[in-house]
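One chain follows as structure tokens, the form predicted on its own.
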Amino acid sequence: MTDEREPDDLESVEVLEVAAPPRDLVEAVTAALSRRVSVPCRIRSVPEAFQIPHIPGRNQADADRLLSAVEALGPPVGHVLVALTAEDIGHPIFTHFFGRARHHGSAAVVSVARLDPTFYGLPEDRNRTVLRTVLEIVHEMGHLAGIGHCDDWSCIMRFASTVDAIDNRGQRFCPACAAALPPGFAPSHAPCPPDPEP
């Protein structure tokens, strides 16, 4: 798949609602993300005909096929799509993903299913869900910018296979990964956590 977008052309992030979480959560994630990145973030709905591909025999969306379907929506040059879904996502070979993106791609997919404490039988914690989701989006945007996984535990690009690993890794790019970010992907210097609920 050819992508003509140059990574330093980033002008906005469009948060795409796909089998979306509650609207107030989508709005909170988008608002918090806009404080973490240096470009505007907007919410966008998928076309009515959009179909979510599922893994046969499993109650999961197929992450890679879903990513391809989102990429096929053709984000304009200078924009990236981040599909935010309430559905658990996985792969026929792997149990689950928190998010998926291609290096130098134009779109990412992030599932809030396993980022929500209630998935593990814990009490609802909206702020934690929002923070985890924003951090996972920023991680996937790092891949869109061409950055691979990092060995530094303090770096947001550290690979995380569990939600505890997401909670325990750094919330910012390490100096090496930050230096590799194209200008349009440079993070803002806003605080990491989302604003607390009133």
Second form
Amino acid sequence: MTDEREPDDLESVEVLEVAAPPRDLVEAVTAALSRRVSVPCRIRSVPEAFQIPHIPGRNQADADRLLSAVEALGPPVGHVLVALTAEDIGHPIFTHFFGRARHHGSAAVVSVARLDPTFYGLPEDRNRTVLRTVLEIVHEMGHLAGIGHCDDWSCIMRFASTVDAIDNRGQRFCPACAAALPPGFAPSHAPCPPDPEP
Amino acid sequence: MTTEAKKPVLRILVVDDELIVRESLGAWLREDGHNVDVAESARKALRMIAQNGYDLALIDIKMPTMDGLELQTRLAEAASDLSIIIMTAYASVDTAVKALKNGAYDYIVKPFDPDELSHLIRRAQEHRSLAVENVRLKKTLEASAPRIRIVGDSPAMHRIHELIASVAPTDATVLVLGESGTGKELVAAAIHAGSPRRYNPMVIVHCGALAEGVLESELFGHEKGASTGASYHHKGKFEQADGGTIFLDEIGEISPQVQVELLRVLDEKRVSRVGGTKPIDVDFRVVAATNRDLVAMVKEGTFREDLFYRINVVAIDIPPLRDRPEDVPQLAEHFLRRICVSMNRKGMSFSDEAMEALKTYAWPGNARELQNAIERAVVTGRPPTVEKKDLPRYVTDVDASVGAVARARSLKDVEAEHIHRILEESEWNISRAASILEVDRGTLYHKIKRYGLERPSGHDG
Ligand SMILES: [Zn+2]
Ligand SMILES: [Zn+2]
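Got the form predicted on its own; any chance of the form predicted together with its partner chain too?
Expanding to the full complex; the earlier chain stays at the top.
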């Protein structure tokens, strides 16, 4: 085993409930996620002692420190840990993020808070929230596989700074990004079961 | 000239005394594809800017010893083409506004909204590409004014020179007519170069090369938002041409729907981005060009009459080369000089027979075909003389008497003959012939059938 940054084969994805959204949402997200990757996806609950770091003076979890705390749970190589939280995540110098992950990291953090239409005063739309969350998780997993942002509109690795942008960018990896994915991700050319579109 | 390819990578300097800003903002900008350096003080920033040169500096307004405002003032003198974005906390927005009045490009409030930050960066990128484009244009215009002079001493070209000289300084819309290869883009460039708009961009739109939906957002831009599927706004060609000239090449190719939009923009001098609500004032001059018969298209109903009159204010009709054979020697010498320079060959010249052959041939592909033929001759020939044998066979095969007849014959005959020659040249390889002729294979098949061209028997294999 070397520490060379070759993409590791993906073997499983665990959705870690950290101050989690309602259970049925987590289940719907995990089910939809398992249709996008070819490895098992499970829900995992957080250890009791786990503390969510917050940003002083702001009603937000600190995305980077939360990410470090999740990474410290030490998922084995090939097993990705995605912390899913209902808390809004931010950063001392950024107002918010939808998700956060390091290139070649072992864990990601995704917040449902701003993916939910009700955040913007719009009617609740569960299917849309689930779809956005899954897409954001897959985007962050792309970073875990070492893939940076992509200029291609049709590519899920395109940077999105708003939920509109998440809705508008492609839902799959473009051929160039797909080529950089380790085994375990559903290849982009394979027929993918339909998502629970609204 | 202006392309909508990738946005430029910016060289960015982040100046902040707080480590977390330097680290996190630096990482964010690098992830966006830029080259980022950081400085923890104004003093260090001044040194780095003097050494490296940056496109953009993000400067914290509140720093010990020398604050952002003072740094900005010093940079305004030392590095005037550097764009500066001031970073500020809510409490000091007033000071940031002062910085704007001082010439800062923009300001952003901490903590940064990722959406706002990415807009600011995109805008700086657009600003940068326009600035680069302007500098480049300025340089080419100043360094090579003679290159925009259109070669040709025939009476017909004299009239065109005079027309360009008289119309260029005005804002009149110009319609350039002429067959493919006659140099319509060159006429547009000469008009732009001779106008007071010359230091602003000339933006070229090849209308024929763009698909329907794309053309609209190419020309008029689009707003970000769900209705356009765009997460950033995009400046259309008219906005990019603000202050300059927009060259609408192949205007005969645009769809009726875009014709309506175009007419409106030309009348109102305002554009509405696709998905946008508020129109934007733009200041542009239009030069359009086509090789199609717009009058016939108006009669057929495929080109709007009102649009035709709107663009046909001053028409410049470039005659085909076969109608002004006296221009061939001068053009040929001009191309030869230019090609020799670009291929780094010392002063070549034409032999008498070679020049005679060039003068005799009818040049259905006009100046562009002449240029290609000479380029080929320079590649295959041996300095210092271009001999007749170095020229493409289809040029030299025509003997003088046939050439004289060729000039007098109809365009159809000339086209048929030219296609036949190219087919022979390429040994009836349709793809190769189509690419030399710059038509698609379908068009070529169609013409072969129409002119009844046949591959000579015994020539296959
Ligand atoms: Zn990302
Ligand atoms: Zn991609």
